[in-house]
Every structure is written in C-alpha cells, then in structure tokens.
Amino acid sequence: MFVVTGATGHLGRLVLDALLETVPADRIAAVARDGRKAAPLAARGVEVRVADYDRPETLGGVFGAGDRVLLISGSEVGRRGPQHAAVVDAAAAAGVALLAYTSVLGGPDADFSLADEHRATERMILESGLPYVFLRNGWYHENYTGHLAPVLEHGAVLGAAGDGRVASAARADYAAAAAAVLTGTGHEGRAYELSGDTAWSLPEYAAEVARQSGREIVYADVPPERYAAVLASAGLGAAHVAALVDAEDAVRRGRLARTTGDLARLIGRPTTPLADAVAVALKG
C-alpha cells in the first residue's frame, strides 16, 4: 500500500491527487486525524485510516509491513518532534518498506529555527534504521500568493528579507515529486533538495503582482522588530512570530535560494513559475 499521512492537509490532498493518476485507489491509504474530513477520499475509493500524531496509541496498526509511507511533517511548530517520533516508531514497528519524509531545504545545513524540528526528525529516521527518502522541500509559492488580500488592500508586500531570493515552487510540484518517489524505484537512501527552477526576490514579486493586477504594488522592507509587530497584530502567537521573522532573515541570507534542479527532475517537467501562481491567486 501507498500510505500518506496528513492526508487532508493542503499538501496531502495534492499528493493523493497525484497518486490517483497512476495508482489504483484500492492500493492507497490516507491517514487523517478527522475521518469526516477524509470522507471525499473514501468516496474516491481510498482507504481511510484515522490516527492522530498527538496520540501515539492511535498509530498502532495504521502501517503494515511493506507499506510505502509518506510522512508529511506536522504544521504545529514546537510540537513536531514528539509527533514525528510517534509516526517513526509506528512505521518501524510495522516494518514499512519505505518512509519518505517532507523535510526542509538544506537538511542538516539549514540554520534557521523552522528547520530545527526537521533536522531532528531526519536524525530520528536515520537512527531508526528504516529505509528512507528525505524530500527537503523549499518554500511554496502559496506561502506568498495565499496572502494577496492585504497586499492588494495596502498596495505593498511587507517583509524583512531585503533583496534576498527565494527558489519557491508550487505546492502541487512538491506533491508530484512525493508521488513520484513513493511509486518509483532507486530513491531509497537519497536526500533530494527540492526547490523551484528560478529564484526571485520580494521586490520582484511585488512587481509581478503589480503587473498582473494593474495596481501600484511596492515592496516595503522593514526592520525585523517592525515586521514582528505587524505579525503579532495579526493575531499570531509569539513563537510563530519569532519563527517567521527568523525565516525572513534566512531569505535575506540566501538560505532558500538554492536551485538544484532536483524537483524538476523528479516531476519530469519545469517547476511552476511564480507568475502562474500569482495569476491563479488573483483569479481566486
């Protein structure tokens, strides 16, 4: 079986869509915390297995010997260590054939706080002795295009990354790569540095939004403390704010600008241009 955890999340749904293009539905299992949210997957013939990263006892029996599993990292910063440990332990106990993990661009060399739990999870998987693949995902276009409403309202892209560059790609590109690794051969023991084909800066992003929207949009680069205050005023918690400010510094330092070509090679086509993602977001 091909098993996808976090199956009802943004990335998980896209991975399942990609798998269903080439794999019979009865060979796919979706692991989700809420069975009701997974009902549309069940309607497509996918087996739904209900389990919660935060409740290790629910993971017993979720995996089987020979399963090829995609562990999609949790979204709750600060809680992902024990969450991922519960999944790795369950996968090891079941004797899965492959554990692919959505890590972060740079892996052990990523020196920003959002990467801390990813680095720890990679070490955990290596120590488990499981056959593995690390899918070190860079940033998603949607990290930016998913927040166009305030940009259009205020006429500005706000950030603290200076002219640092980001080699992002569409979430669907990363999903297609995950599906290719799960269903392909020769990936065991590999670590793929996944990023878009072209790196861009926030001033360039603002210019692209302006071009497509027909509005005046500028990039407003602010000091980290000002950026933190804006995020806090939007209701984000202190830990989340700190992580996002630190990520801006990583962008400023070029830590998310790598263009390795791994993602395009895995999906067999160029990665989705940022301009396409902007167009989709503006239509939405």
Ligand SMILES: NC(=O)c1ccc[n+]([C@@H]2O[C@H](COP(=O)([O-])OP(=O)(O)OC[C@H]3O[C@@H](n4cnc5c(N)ncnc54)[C@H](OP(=O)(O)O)[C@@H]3O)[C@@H](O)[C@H]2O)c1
The other form holds:
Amino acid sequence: MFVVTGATGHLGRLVLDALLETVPADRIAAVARDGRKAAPLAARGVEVRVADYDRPETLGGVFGAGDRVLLISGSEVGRRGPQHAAVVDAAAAAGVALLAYTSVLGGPDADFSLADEHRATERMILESGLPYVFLRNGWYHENYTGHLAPVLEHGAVLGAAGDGRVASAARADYAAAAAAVLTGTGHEGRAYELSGDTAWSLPEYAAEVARQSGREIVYADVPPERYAAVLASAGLGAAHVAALVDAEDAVRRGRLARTTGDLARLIGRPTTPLADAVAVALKG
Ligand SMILES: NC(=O)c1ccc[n+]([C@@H]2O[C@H](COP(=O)([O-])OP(=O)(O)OC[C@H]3O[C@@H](n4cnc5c(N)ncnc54)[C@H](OP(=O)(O)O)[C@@H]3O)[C@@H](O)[C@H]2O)c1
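Counterpart to the form predicted on its own, namely the form predicted in complex with this ligand:
Expanding to the full complex; the earlier chain stays at the top.
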C-alpha cells in the first residue's frame, strides 16, 4: 500500500490527487486524525486510517509490512519532535518498505528555528534504520499568495526580508514530487533539495501583484520588531510570530534561495512560476 499521513491537509490532499492519477485507489491509504474530514477521500475509494501523532497507541495498526509511506510533517510547531518520533517508531515496528519525509530545504544545514524539528526528525529516521527518502521542501508559493487580501487592501507587501530571494514552488509541485518518489524506484537513501526553478525577492513579488492586479502595490520592508507586532495584531500566537520572524531573517540571508533543479527533475517538468500562483490567487 501507498500510505500518506497528513492526508487531509493542503499538501496531503494534493499528494492524494497526484497518486490517484497513476495508482488504483484500493492501493492507497490516507492517515488522518479526523475521519470525518477524510470522508471525501474515502468516497474516492481510498482507505482511511484514523490516527493522531499525539497518541502513539492510535498509530499501531496504521502501517503494514512493505508499505511505502509518506510522513507529512505536522503543523504544530514545538510538538513535532515527539509526534514524528511516534510515527517513525510505528513505521519501524511495522517494517515499512520506505519512509519518505517532508523535511526542509537545507536539511542538516538549515539554521532557522522552523528547521529544528525537521533536522531532529531526519536524525530519528536515520537512526531507525528504515529505508528513507528526505524531501527537503523549500517554501510554497502559497505562503505568500495565500495572503493577498491584506496586500490588496493596503497596497503593500509587508516583510522583513529585504532583498532576500525565495526559490518557492507551488504546493502541487511538491505534492507531485512526493507521489513520484513513493511510486518510483531508485530514490532510497536520497535527500532531495526541493525548490522552485527561479528565485524572486519580495520587491519583485510586489511588482508582480501590481502588474496582474492593476493596482499600486509596493514592498514595505520593516524591522523585525515591527513585523512581529503586525503578525501579533493579526492574532498569531507568540511562538508562531517568533518562528515567522526568524524565517523572514532566513529569507533575508538567502537560506531559501537555493535552486537545485531537484524538484523539476523529480516531476519531469519546470516548476510552476510564481506569476501563475499569483494569477490563481487573484481569481480567488
Ligand atoms: N514548505 C513550506 O512552505 C511549508 C509551509 C507551511 C508548513 N509546512 C510544513 O509542511 C506540512 C504540510 O503542509 P500543509 O500546507 O499541508 O499543512 P497543513 O494543511 O496544516 O497540513 C498539516 C497536516 O498535518 C495533520 N496533522 C497535524 N497534527 C496532527 C496530529 N497530531 N496527528 C495527525 N495529523 C496531524 C493535519 O491534520 P488536519 O487536516 O486534521 O488538520 C494536516 O492534515 C506542514 O504540516 C508543515 O510541517 C511547510
């Protein structure tokens, strides 16, 4: 079986879409913590296995010997260490044939706080002895294009990354790569540095939104403290704010700018241009 955790999330749903293009539904299992949220996947013939990373006892029957598993990293920053450990333990106990993990661009060299749990998870997987693939994902276009409403409202992209560049790609590109690795051969023991073909800066992003929307949009670069205050005023918790401000600093330092070509090679086509993601987001 091909087994995908986090299957009800944004990336997980796209991985399922990609898998269903080439694999019969009865060979795919979706792991979700909320069975009701997974009902649309069940309706497509995918087996739904309900489990919560926070409750290791629920992970016992989720994997089988010979399964090819994609562990999609959890979304609760600060809790992902024990959560991922529980999944790795369950996969090892079951004897899965492959554990692919959505890590972060740079892997062991990624020096920003959002990467801490990814580095720890890669180490856990290596120590488990399981056959593995690391999918070291760069930023999604949607991290930016998913927040166009305030940009259009204020006529400004707000950031603290200066001229730092981001080699982002569409979530669907990363999903296609994950599906290719799960269903393909020759990937065992590989670490792919996945990013978009082209790196862009926030001033360039603002210019693209301006061009496509026909409005005046500028890039407003602010000090980290001001950026943090704006995020906090939007209702984000302190830990989340700190992680995003630190990530902005990583962008400023060029840590998310690497263009390796690994993603385009895995998916067999160029990655989705940022302009296409802007167009999709503007259509709403
Ligand atoms: N590369 C990037 O730019 C970027 C950006 C943001 C996040 N990420 C990372 O990539 C992951 C996937 O991205 P995404 O956009 O798909 O995020 P997402 O939509 O938040 O999906 C996270 C998935 O993890 C599941 N999950 C969270 N906690 C869980 C738990 N305790 N037990 C079982 N499942 C749990 C969620 O379940 P529910 O559906 O029930 O909520 C959801 O399906 C994120 O979780 C995060 O680690 C990467």
